[in-house]
Amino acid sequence: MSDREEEVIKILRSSSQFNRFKDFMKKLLHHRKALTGLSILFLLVLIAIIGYFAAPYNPFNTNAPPFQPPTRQHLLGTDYLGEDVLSWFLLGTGTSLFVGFSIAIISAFIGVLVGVTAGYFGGQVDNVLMRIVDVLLVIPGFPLLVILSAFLPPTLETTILVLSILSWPFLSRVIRSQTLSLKQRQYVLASKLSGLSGFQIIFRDIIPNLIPIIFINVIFLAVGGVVAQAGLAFFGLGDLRSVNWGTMLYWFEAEDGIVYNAWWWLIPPGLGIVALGIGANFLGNAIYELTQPSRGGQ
């Protein structure tokens, strides 16, 4: 194949991928479930941005009475130390989202790399990688998470690292099965015949067609990361003076918020976690429907 022909094929491939992506985004933005999910997620991101720049108080300011119900000065009341709950929630939203999406991105990177490599190259490479995945999948996740978190430095970075390491194996299985199907497609066979290397084919032909599946899994990995981090914080593991939804729940339970009927302290982080889950579920279901040939309805 001449250089001119290869250049034409490259241009046509890029144009085709861009058009598919543009059509998909147009359908997504007109899908009711997708719009609902995106609106909820956008609202949470907006809260995080507002919290970073415009939280009404320093979250560690203790000049107000403890366990004070909502007032004009403290719209969500105060906690057991007299700290402003609204400031904790606004700043904690940004921290929790950062932790969740950091875990999702790192896990997705590892899972996609392992899954595509195993599925495309097969043979001994596939056997070795999938045995590693099998071992990680059969290990009880949460007990191992608690053990690792108890022995490692109690920082957010540690939490992100531990949760990322434990979150990617299932995704790698999904990506591998999809890669086994995609590598039999005509355009992949044509790329092989044109002399492209395995990794060139993976990044040009395989991964672009896995983007919807990757995106769905990133969303749910982010939610899982937020919930897992909140769970660890609730059990007293991690950086307990970090401002996030999990530590809000921990201090509510540890300092007898239920005894003082401090509902204003419990509801905001709980609603934040629930809203994130609902938004992710709507968006994930919309993407799934749009990527299924027999579906795609609204």
Contents of the next structure:
Amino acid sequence: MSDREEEVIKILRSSSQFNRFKDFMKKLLHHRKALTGLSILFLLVLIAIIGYFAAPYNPFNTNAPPFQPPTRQHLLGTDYLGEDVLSWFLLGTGTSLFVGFSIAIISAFIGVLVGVTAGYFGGQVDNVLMRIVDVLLVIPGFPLLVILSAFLPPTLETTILVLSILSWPFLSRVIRSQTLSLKQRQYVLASKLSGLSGFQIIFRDIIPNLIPIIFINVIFLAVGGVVAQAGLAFFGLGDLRSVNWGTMLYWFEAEDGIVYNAWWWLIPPGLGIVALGIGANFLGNAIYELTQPSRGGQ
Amino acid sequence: MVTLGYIIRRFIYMLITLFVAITLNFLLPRMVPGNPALLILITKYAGNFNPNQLKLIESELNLKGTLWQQYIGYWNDILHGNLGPSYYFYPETVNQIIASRLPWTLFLLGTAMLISVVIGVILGSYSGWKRGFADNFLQAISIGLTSLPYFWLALIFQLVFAVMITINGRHLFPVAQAYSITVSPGFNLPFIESVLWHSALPIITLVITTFPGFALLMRNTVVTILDEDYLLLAKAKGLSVKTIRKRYVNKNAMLPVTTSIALAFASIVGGAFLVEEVFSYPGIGYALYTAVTVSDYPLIEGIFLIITLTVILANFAVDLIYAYLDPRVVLK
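So that was the form predicted on its own. Now I'd like the form predicted in complex with its partner chain, please.
Now the full complex is given, and it begins with the chain already shown.
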């Protein structure tokens, strides 16, 4: 191979990878929607950190009277056992976010692996993988979650594992179709000509270009994970002694918070979930707009 | 054009999915330690039983013989439409429980889905066509509404409209159940009125969280169609705006909405189950919740199987309808 050809390959590759990523981060931090989304998510992380280091009470401390509306001592009132709702919320935010992002990272890993493999290698591999995805996408998610959780030991780890295993199929389809189009790009061809193996091309040329899409999906998988875990806990599944948004809502329902008009106990965990969803949507939309400038506003 | 080959292939996928669901159903309970037959006798009869009863229940639950024999027995029961006894409601069978509960769930799901699609299509078409303020507004509220967890919204509605607000000492909506105990079920006006009244909050909850998805999809499709060549041709022909919008835009934009109904159905089921739990609505979601709290495994499995079957059939139907509606789709 001549020097000139090598030079061309180098240029083609560098333009496809790191510089683009740096450029992208710069644009992201000047995008209004992205900043709004990032601020909301940052605020939630801050709440989680405050909860970890400076929750006002032990959440299992039952010294106060039960079902007490907000007071100076208990800013968000108390629950059915006289436990401090604010401390539950602060600590619960951390657990919920941890669960959500663990699920997002594990399932994104599976989803990307399956999607890239199916898209890049094609043929029978693609066929088999996508049929599995089809089956998983058709079975209604929540009932499947319920039946798995009902038979497996009720721990937070089980919940994370089950949700991770069930959350990746949609992402793998997106990644597969993106891989199919990336496969045709010039720099992939250049890498092929320079004699790189399939796996080398996947890690050097394909995956780096999928980072924005993977990032968007990790955010949405995390939101989905938080909501699904909360739904399962609300259904009485998983570790009900864990302090998180879902168990707060479960105990509210199970201990008749409705009858006591205990709005101070009901509102915080739900608002947490809504804030997470809105933050994720802002950030996700911003990344989408930046990576696909031909579509949508801004 | 739909070919027979396509229909057969979709049908085979459907069977494979069912096979996976049924096998999962069979394997899961056999992975947990403990004897389910003993569990029934202990929970139901506080341990006062003789060995013959144990044997009887074991055979009813397909717990005898090798794993393979049990599996064959399980399939035999399923193919005969027998989902086994319920632990908790014993001697009532899972079939009886599902038969009495499923109509309520289908009523909630069907009504909520219909209303959501209608609202979504109207709003989405309007905002895609007009753009500007209406469009921005739709996108903003959609983000907010889709972020609301079904069950939290249900609890808020229950708290506000069924507990907090009273007019002349009466609550606006009932707190729970599907109809009032004072009416007798049947085809009579008080009963129908009571059913509608009790279903209002659950249905509104489901609609609010479901319609934005359809609205956004409709809006995006309308925006895409407005760029199509055939629309330019229609304008050039001098057709009225009303005709263009009705015949050229909305009609074509309905296609993706039709396919998305199937996927939305799979996800709204989870929402409906949680909403049923909140309102103690006597559908299969609430039955599943009860089954989970008392570890009634056959009932959990039976409900999973029936709801999976329902969703798969809905998917299959939508597939066929879509292929029929869109002449551009060539399915082989």
